Structures are given as structure tokens and as C-alpha cells.
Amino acid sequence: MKPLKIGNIEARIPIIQGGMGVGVSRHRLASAVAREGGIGIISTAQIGYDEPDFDKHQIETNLYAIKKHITLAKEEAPGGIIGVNIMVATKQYDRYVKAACEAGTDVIISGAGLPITLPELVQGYPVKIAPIVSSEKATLVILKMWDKKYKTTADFIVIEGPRAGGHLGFSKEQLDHIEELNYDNEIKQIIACKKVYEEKYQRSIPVIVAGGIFDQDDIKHVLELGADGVQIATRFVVTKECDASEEYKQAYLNAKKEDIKIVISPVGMPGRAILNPFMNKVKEERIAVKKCFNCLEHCNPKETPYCITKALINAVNGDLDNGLIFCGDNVDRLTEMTTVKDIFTELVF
């Protein structure tokens, strides 16, 4: 395995740890994966649920957390390399970037949304840049925009496949049919589509793939397809350092094949979660929103099926029966508790 280089920044193993929220990759799990010589991420997503002020201010109590977890994360991780996952649909979404560009972040890597505005909100910080896309046609748009409007371009690349876990850029009908999607194609496409650019402003624009990579094999096959590096998050959810309650981790090594369902969030988008007696509730009946947590952009909490927020941070807590576990295609492979050290052990070849 090659170092990912990603303009000045080098990763000395080629694994990306995906960003999960609602509190699931903070900064113990982050600084792991950073030690190991990966990149870690934090996920922005409601990252202060556990704070006092939650309940009362939660953008303020977020922007706080995500200052907070950035400094402990590269505090327990010298010289690693440490990033966030900012999605776009986040309510000032633009705040949220300005904040983990003040906390020093290395690296943003932004999707839910196309982040057509990410390189204006980056001025004058040394932090690396990175859409999420599952498409060609996503790619290109943004690369375009970022080109005409900005005059630059993308520091790397994230595509995320349909085997990913939590919200996913594809149609039902695409999850429910993943083998005719011909998926290893569209990645190629991208990787072709982004050397346009490459070439424009001379420097190389690496690409990261994610969804599905659970082993030694699949790492090798989409570098096989051209890609630098992978992306995954969740064989890191059932490690010691994961920041999510051991009840949360349990549901994981409890899943079964059959328990991977395919649910319409409130976002309005597909997800990959575990199903439990939350995800049957949701199926039946509309739960009412007792409380806005100020999350979504465009969400009407008069009309959602339920609320996000409540239900991944009761999943995060251990409350699974009133939560939604989000989760990767490869799920049911998770056998046993292990640690972010024997997961890079294995994988690193």
C-alpha cells in the first residue's frame, strides 16, 4: 500500500476512517485511527448531544463541540493526520466549516449536498478539501463550479458506493438492485472525469473509495480500478475506542444479513440501518416531533416521519429500541469486539 498524498499532507497507510454521527466517530476513535497512520474523521452531525447546553442551543453547543473534539483528537494523535465530515444539509452549514477551520482541522470531506460554497468558506486555511460523490454527473458538477466560480479544484475525492452505511446518493430502486448498477464502471468514470482538472491546475487529485470495503480483497480491488485509498467506518464502530455505547456496538455484532434494511429518512434520502423495533415503528406510524434540534436545512418538523436527532442520539446513547443504528452492507460480517491497531493489522499489506 502506497502513503496517500494529498497536496502537502501525507497519510502513511491509505484508509480513511468514515465520519458517522450522531456522536459514533468523535475524537477517541478519530485519534485511534490517526496513530495508526490513517486519517481520522469526526463527524460534525449534532456533534454536542452530550454537552449541557444542548438541549437549549444547539448550533452554539455544536460549534463548541466541534472545536473541542478537533483539539482533543490531534492532542491524542501528534503528527496524525485528523479531519471532519460537514454535511451539506446542515442548518449554518457554513459556521460549522468556519469552526473546524479555526480548530486547526486538516482535511473537511463534505456530502448530503452538493458543497458548491466549501472552497469560499476554506480562504486562508491549510485545510484539504473533498466532496462526497456517488456519481460522475455529481463530480463533474461540482468540479465545474469549483473551476468557473472559484478557480480551483478539489484536494481529493470521496465516492461512496451503495454499500455504504447511513444516507446514501441513490434512488430505492438502485439499493434494491445494487449488482445491475455495474458500480466499479461509474467509478472508473470518475476517476477519468476528475484528470481534467488534474492537468489544469497541475497537481493530482486523489480519490478515495468507500461503501462495501470490509477486507485486504476489497481494498485491492478499487486500487485495482485506479483509486489511492478507501474509505470505512463501520469495522471501526466495533472497536474498543469507538465512541458510541457498547449497547450501540452490540446491535452491530448482533446483526444478521436480514437485518439490513434500506429506510427513508428524514432527510428525505435512502439509508442503510439496522432493523429494530424503531425502524418497524416508523413503517406504521408517524412519530411526532415533541422538539425542533435544529439540524436539517430543509426539514419541517410538522411534517417529518420522525426526528433524526432524537433517534440516532438514543441509538448512540443505547437506547436501540427508540433508535435508528445506521449501517455498511457488510454489517453481518462483524463477529467480534476488537481494536482500531488489529484493524490496520489486518488490512495493511
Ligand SMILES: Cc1cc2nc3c(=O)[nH]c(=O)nc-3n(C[C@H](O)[C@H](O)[C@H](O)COP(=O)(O)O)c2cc1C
The other form holds:
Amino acid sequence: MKPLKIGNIEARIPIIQGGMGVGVSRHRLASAVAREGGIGIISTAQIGYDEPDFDKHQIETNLYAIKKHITLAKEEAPGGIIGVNIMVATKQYDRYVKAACEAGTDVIISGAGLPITLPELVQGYPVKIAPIVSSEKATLVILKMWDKKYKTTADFIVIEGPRAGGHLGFSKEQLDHIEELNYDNEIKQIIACKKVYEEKYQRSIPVIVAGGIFDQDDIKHVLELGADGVQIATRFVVTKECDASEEYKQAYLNAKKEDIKIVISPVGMPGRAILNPFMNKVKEERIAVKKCFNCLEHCNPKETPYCITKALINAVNGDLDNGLIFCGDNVDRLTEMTTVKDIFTELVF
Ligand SMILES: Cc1cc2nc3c(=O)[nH]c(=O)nc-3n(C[C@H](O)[C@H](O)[C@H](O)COP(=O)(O)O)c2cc1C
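Which structure goes with the form predicted together with the named molecule, now that we have seen the form predicted alone?
Below: every chain and molecule of the assembly, starting with the one above.
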């Protein structure tokens, strides 16, 4: 394994811990990963959900919590690399980006939409930015736009494949037939299409592959395809350091292959989650929204089948029967609680 160089910053180990909302990756998990030489990512999705003012002022509370968790993570991992994952679909996305920059985030990774305006929002801050892409087409759109509008390019690219957790950039039909996607080929095409921009801007654009990375063989496989590193999320949930409740972690350990399902989230995107009473309930009936938590653009509280913020907060707090438990496709392979250090010891070669 070679260190991951992103411009003037360098991670000793080319492993990024994927951002996990709501509340699954905050300062504890991210700092533990950064201490091991990887890059720890805090998810900004409703990051302030357990702060006293959250019920009244979600966005302001989240902006405060972004600064709090970045500061804590940096204190807990001196010299380590800490970043944030900010979904483009977040309401008032630009304020979240600014708050993270002001708090001194080293990295911003943005998906769930095309982060077209990201270069403009981070201007003047020494932060490295990466779009999350799932296809060559989306990669080309973003790189062309950034080139044309801002005369810049990505500092790195995260490719998120169909085996990842959380919201996914694929249709339900594609996710039902993952093998037919021939995704290795897509990865190679994405890696090939960034080369023009590397030449134009005379800098390298490292590519990180995410989705279903479980062991050393998976890492070696994507490095052979031309990747520079990996992003891993699901495995980090069953660690002592993960910020979710014990019940959440136990649900991961109990999950069997047949429990892993694709759900359509209220915002219309598919996501992967563990089948539980909540998922069965929303299949049968709509759960009316009593209160809007101002999370995502394009969600209409009057029509949404359920409130995704409420469902994710219930899950992270351990109320699993009323919660949505996002997970990656390999969650059934997890057998024991571990630590971030042990995962690094196992994966690094
Ligand atoms: C519980 C959970 C929550 C996630 N939340 C987010 C999120 O808020 N934003 C995002 O861009 N990706 C999210 N992801 C995706 C991860 O960051 C990561 O890219 C992906 O899960 C990697 O695949 P793996 O879980 O198989 O390792 C989430 C994944 C999980 C498992």
C-alpha cells in the first residue's frame, strides 16, 4: 500500500472512512481512523440531532455541531486528517460547506447530487474537495463544469459502487442485478476520463473506490484496477469507536444476507438497509410527518412516505423498530465487535 497523496496533504494509509449519517460517523470514529493514518470523515447530515436546540433550530444547530465535531476530532487526532461528508441534497448546502471550512476541515466529500458549486464555496480555504460519483457520465459532467466555470479540477474523486450503504446512485433495477453492471469496467473508465484534467492542471487526481470493500483482497483488486485508495464505511460501524448506539451495532452483527434490502428513500433515491419492523411498516402504509427537520431539498413533508430524519435518528439512538438502518452489502459478513486499530491491522499490507 502506498500513502495517499492529495496535493500537499498525505495520508500514511490510503483508507478513507466513509461519512455515515445520521450520527454514525462523528468525532469519535473519525478521530480514531485519523490516528491510524487514514482519513476520518464526519457526516454532517443532521449532525446536531442530540444537541438541546435541535428541535427548534435544526440548521443553526447543525452548523454549530459541525464546528464542535471537527474541533474535537482534530484534538483527538493531532496531525491526523479529518474531513466531512456533506450531501449536495442538504437544505442550505452552502452554509454547511462554509461552516466546515471555517472549522478547518481538511477535506470535503460531496455526493447525493452533483456538487457543481463546491469549488466556488471553498475558495480561499486550504481544503481538498472530492465529488462522489457512480458513473463515468457523472464524472465527466462534474469535471467539465468545474473546468469551465471555475478553471479548476477535483483534488480527488470518490467512486461509489453499487455495494455501498446509504443512498445509492443506481436505479433499483440496476441494484437488483449488480453482476450485470460490470462495474470494474466503469471504474476503469472513470479513471481514464480524469486523465485529461490531470494533464491540463498538471496535478494528479487520486481515485478512491467505495462500496463493498471488506478485506485485503478487495483492496488489492481495486488498486489493480488503477485506484489509489479505498473508502470503507460498513466495517467501521461495529467498532468500539463508532458513534452509533450499541443496539445499532448489534443490528449489524445480527444481519443475515436475506435481511439486506433496497429501500426507496423519501427523496426518491434507492438506499440499502437492514429489513426490520420499520421497513415492513413503511411498505404497507405512509407514516405522516408531524414535524419537518429541514434536512433535504426536494422532500415534501406533506407527501413523503415517512420522515427520513426521524427514522435515521431513531435508528442511531437504538429505537430500531422505528428506525431506518442503512448498511452496505457486506454487512452480513461482520461477526464481532472490534476496534478501528484492529481493522487497520487486518487491512494494511
Ligand atoms: C450507515 C451508513 C450511512 C451512510 N451515510 C452516508 C451519508 O450521509 N452520505 C454519503 O455520502 N454516504 C453515506 N454512506 C455511504 C458511505 O460513506 C460509503 O461510501 C459506503 O457505504 C461504502 O461502502 P461500504 O459501506 O460497503 O464500505 C453511508 C453508509 C452507511 C453504511
